[in-house]
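Let's start with one chain on its own, the form predicted on its own, as structure tokens.
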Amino acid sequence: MGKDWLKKRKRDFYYRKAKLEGLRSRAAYKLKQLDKKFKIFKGVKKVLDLCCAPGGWLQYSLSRIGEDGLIIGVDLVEIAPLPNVRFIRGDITREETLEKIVKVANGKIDLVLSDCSPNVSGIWELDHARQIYLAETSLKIARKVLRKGGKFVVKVFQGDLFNNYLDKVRELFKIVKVTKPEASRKESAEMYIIAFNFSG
């Protein structure tokens, strides 16, 4: 990543404001601006969060569920521990690191958060192509852990493959939307999907 995106990062309006406000990513105003739309939380006390490093978004969990509930979190890298949160160091796209949540769970999720990238190559058809690979694997994941009646946000990158996940979702819930919130960035492909009463 070269100096102009870094100084582009140090000017973005929401860069700042976590950091003066203590979150450690941006994206938490994302989920916090998706709640405030869809009341995602609602009656919600065990959350997953895949792909939740740095932890803004279980952050933003905390704040939300209190010390009563459950919020486990996933992710390749290690994250500095938060407190209440179970996290589960593993790739989602592994069995064994679904067997480990299924574990920690010890019963069904109310909410599942995936907000998963991958590594940005630069050759769009391949990006789009890997992270709608890793919104299936959530996806997956959601349909093995989520209680019925419970809630999924995925992160999904705008192209040809788009509309077929979404057909996905909308095969396993009743209420689908799709929505970009005013956190991400305009040049971003990024939208998000909100769906409520998984079939189970």
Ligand SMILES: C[S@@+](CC[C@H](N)C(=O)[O-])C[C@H]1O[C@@H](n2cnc3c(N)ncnc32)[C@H](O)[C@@H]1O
Second form
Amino acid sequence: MGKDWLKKRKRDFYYRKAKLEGLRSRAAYKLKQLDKKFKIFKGVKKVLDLCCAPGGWLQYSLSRIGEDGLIIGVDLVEIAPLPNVRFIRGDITREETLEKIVKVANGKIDLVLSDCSPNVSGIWELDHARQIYLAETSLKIARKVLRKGGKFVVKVFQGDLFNNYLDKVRELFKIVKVTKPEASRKESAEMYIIAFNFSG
Ligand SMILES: C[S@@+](CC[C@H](N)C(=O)[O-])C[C@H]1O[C@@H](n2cnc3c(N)ncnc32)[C@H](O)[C@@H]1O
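Would you generate the structure of this protein in the form predicted in complex with this ligand, following the form predicted on its own above?
Now the full complex is given, and it begins with the chain already shown.
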């Protein structure tokens, strides 16, 4: 992390807001804005959050679902515990992680979230391909665990593999939107795909 990057982050509005409000990441505001616009959490009781660390999306999901729901978070890195969240430390691209998710879920899931980013190398084609691979893996997992009619929210880096990925999402969901929330940095290539009504 360079000094310039750290300085920029300190000036960042959502970074400071997250600190003040006790949220673990500024990413929480992206999910909040997506929810406000698309009513993502309506009727949702069971959530799977792929690539969840440090846990901003988990905190927001908790605030929306309450204590009688179930939230499962998965990441390569450990997170500080949160009440009512079942955390699985693992690599989403490994079959054993999917097996653990299925076991913990103990039934179908209403909403799958995916905010995955690879370790960025700075070589754009490589980072884009790696990120798409994580988004593809998330789609594969969603396909396995979502209930019919379920929802899927996924971050995808823009680039030449984007449209092909979007087509794959469209094959599985009846309604699909592409958006960039206000809290997502303008200079970032990330977009969010919101998919409703999983065809099962
Ligand atoms: C942008 S962060 C997610 C932020 C999170 N949504 C939040 O609100 O705090 C991206 C995460 O992807 C995770 N990640 C990257 N590759 C992964 C993989 N193969 N399996 C699991 N997690 C992965 C990273 O460890 C990192 O925590």
